[in-house]
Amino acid sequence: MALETPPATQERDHTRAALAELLLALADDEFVTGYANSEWTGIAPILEEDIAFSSLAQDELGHARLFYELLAELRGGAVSPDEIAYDRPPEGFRNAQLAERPRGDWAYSVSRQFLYDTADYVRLECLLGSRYTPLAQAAASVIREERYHLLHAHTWLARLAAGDTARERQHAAFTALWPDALGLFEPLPGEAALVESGIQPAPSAALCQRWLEQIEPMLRQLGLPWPFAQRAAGWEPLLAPHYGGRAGRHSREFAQLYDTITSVRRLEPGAQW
């Protein structure tokens, strides 16, 4: 039976708090990724990619807005989506560290976008079955645009792999990005309650395995780094993931990005999205 209202009336308080953390993580991933993508506007290798990455950035920011709105509703309208997005300190953000790294070169950004978009798609597919109806509806809305993001990421990944110099940079990018990418599936506080209630139909560990199973054939075919060993339980990482983002611990680079993200809000308090 679907949950038509926020779970405060049907679930214990810790489940409600865990749902808030989930919405914040979803929103912050999209929010910070959107700003990261916007940095290519005007300097992408070709004009078409100026337009494409700007469009990707707009999509991600729009998705973030949707999840912030759900969180504002969950909190009873006590705060606005703009206040949630812009008025928190850096440690209040729950994005994975993958989103906050410096732009790097084109191969780095394309590789990061591939890892992020494929992981995000797996997460959204799971949330389509959420028993929290507003979240399931939001996932259905967002995933329609994410299909185009996947097509863009797959196309550029194969294109870069076809050239020697680009391939070398791509190889270096994946080597650097894997620990951050695994951090996308860092379990949230209260995840057990979310899974038990059906708000998040599968745990993060299971979603990570689904993601790896889906991307492994393409990465192997392109000869890109694959730092995993196959075990009976699935793919086991041969490196440590970079966790901490879901608990508000961020990289040094995030401080500069945070200043950029919040600059307009500081200059014009009360400015709206």
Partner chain sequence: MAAEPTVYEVFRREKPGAPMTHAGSVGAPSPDLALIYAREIFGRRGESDALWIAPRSAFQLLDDQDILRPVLDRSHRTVEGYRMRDKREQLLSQLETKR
The other form holds:
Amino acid sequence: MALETPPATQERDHTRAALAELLLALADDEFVTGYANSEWTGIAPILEEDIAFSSLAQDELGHARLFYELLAELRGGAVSPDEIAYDRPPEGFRNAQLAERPRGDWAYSVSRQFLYDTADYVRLECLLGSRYTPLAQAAASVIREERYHLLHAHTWLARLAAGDTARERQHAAFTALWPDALGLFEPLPGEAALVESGIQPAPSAALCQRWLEQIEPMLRQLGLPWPFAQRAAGWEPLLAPHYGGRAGRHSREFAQLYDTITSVRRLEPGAQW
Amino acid sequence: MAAEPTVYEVFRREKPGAPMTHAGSVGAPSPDLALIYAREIFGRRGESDALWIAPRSAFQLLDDQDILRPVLDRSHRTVEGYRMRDKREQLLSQLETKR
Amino acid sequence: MTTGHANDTARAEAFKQHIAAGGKVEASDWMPGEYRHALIRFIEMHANSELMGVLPEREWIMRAPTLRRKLALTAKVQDEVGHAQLLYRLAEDLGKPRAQMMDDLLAGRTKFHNVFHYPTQSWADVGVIAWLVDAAAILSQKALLGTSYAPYARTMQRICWEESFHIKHGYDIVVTLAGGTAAQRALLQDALNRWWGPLMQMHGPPTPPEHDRDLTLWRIKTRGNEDLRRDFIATYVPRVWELGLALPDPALRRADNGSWEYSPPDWAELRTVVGNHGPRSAERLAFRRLNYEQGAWVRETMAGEQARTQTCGI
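Switch from the form predicted alone to the form predicted together with its partner chain and print that structure.
Now the full complex is given, and it begins with the chain already shown.
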């Protein structure tokens, strides 16, 4: 670990485990989102959009690979990024449940992309200041690619809000998405150690508030569902977030997705592909 | 579909300092999507350093050969219109004889 | 050209001479209606093939077994959609709207290449398609670089450049499987056995040049079908054999004079398959239709917004 001040051994092991969980959560969010979004390749409503959405998916998979590489290094290089990504049971995944839902209709997919990428941006901005240097460096690369994702997300948010049918579908999508989206900020096990050591400079709850503050004006201006009440401490959700992903609890839909993703690889375990 | 998407012409620059060249066109229902689609079709591999995107209707077309390539002699404005070697040698030999 | 105007006839004659002399045509140039129709038909089928060609490989995007394979396959399928976009734009500029081309494709009024009517059964198919189907396709596509229609030539330049990694990606999968476990090799051999017939049919039956107007009269393409097939066989059969793999044609061999002998491809099968009666024709078209219908509201929203902004004079 490239921490500036090495903590005492026991504490260090604890922090190291927490760091591994953080890297896995970052990587799995991108990996599963990348898989889900790549399904649009070839069948989006507009040919050109098909290409755009596929680019976003490929970027996400590229980011996942980067985070898996960090994790592989942290584990001493005995295991490859592919082995980490594919050779785990479903409960080994740490992605938020938002990522694992089927792609739904176009309104659902682009609305999910908006919520995911705006949240991811806030998280990456925070990690630019991580005291774990490899992570800060990775965040600096990834965040540059995220700017295009935001451009795409904002464009579609406004486009859909402009049409009648589209607007109805967009509303339905946001209503369905909110509990899952809040799950992105489910605190990680060992988060206290991450914050204390400066690996993750701010706690998830603070990042969630930062995210809500950023997107609130836009969503409210477009009249989209905003299930939050304003309190002294910030926006309080009026619905229960879907937590569990960070602890390896996933939906039934994920079991299917996992089966598909690993189906070829499981044919010949340990083989080269 | 009621309306056909607007056609936008796309120009690209391959690297800093290179000229803008015509890349192709995209159809898009709005300028902001035209920008995204141009990026996808002509820049998703990192092959472009800059893109220019404008509606096809903004371009005026001039391909009339009578206007662009006048038929009569314009050699006075080209390098090829001045064959100086023979002329110079002729003068030099004249001067030589006089001397 | 239905006017039969004396002027047009003379113009068409001059146009044919221009083409015969190796001349190029731009979208804004005058062209005989017959040439325009031939171009649209040819380019539209090319575009349809890219679009339908997405589906067999797309089935494996969610199952790709490593991060790199996943990225490469997604990028390759995405490129094919990109090529469909480039080609449909050409046909649109020649006067056929995209929506009409989609309607014609989905109704079975226009065609797409034979190889995209077959099922994919294993990951090895992904390798064989990306290597050999793309290699066969790129031969045809390179033969279009010299086409008389200049915008098509420029587009093909771009497409051929973009396709260069596809074949390598396919070859990498094939070589990896060939050097893998017995089960992996068996998957690969099985894929080759199934794809070889369609591959041999892919360039089409040998047509006498005088009947191939796209080739001889309009110079839309510059090489004949049989010529392309022979080129494919000569280049790729040795490369398949050197991997220790077999091809399911007992007659296949290099003759002493260096030319290749092979069993005649099954032209009846080709006709049936491109007539949309192939093993997966109906499913693929139905899948395409379903997705197209499900996305109709998005296109309507966009068209509506475009109309609105135009009337506002924005």
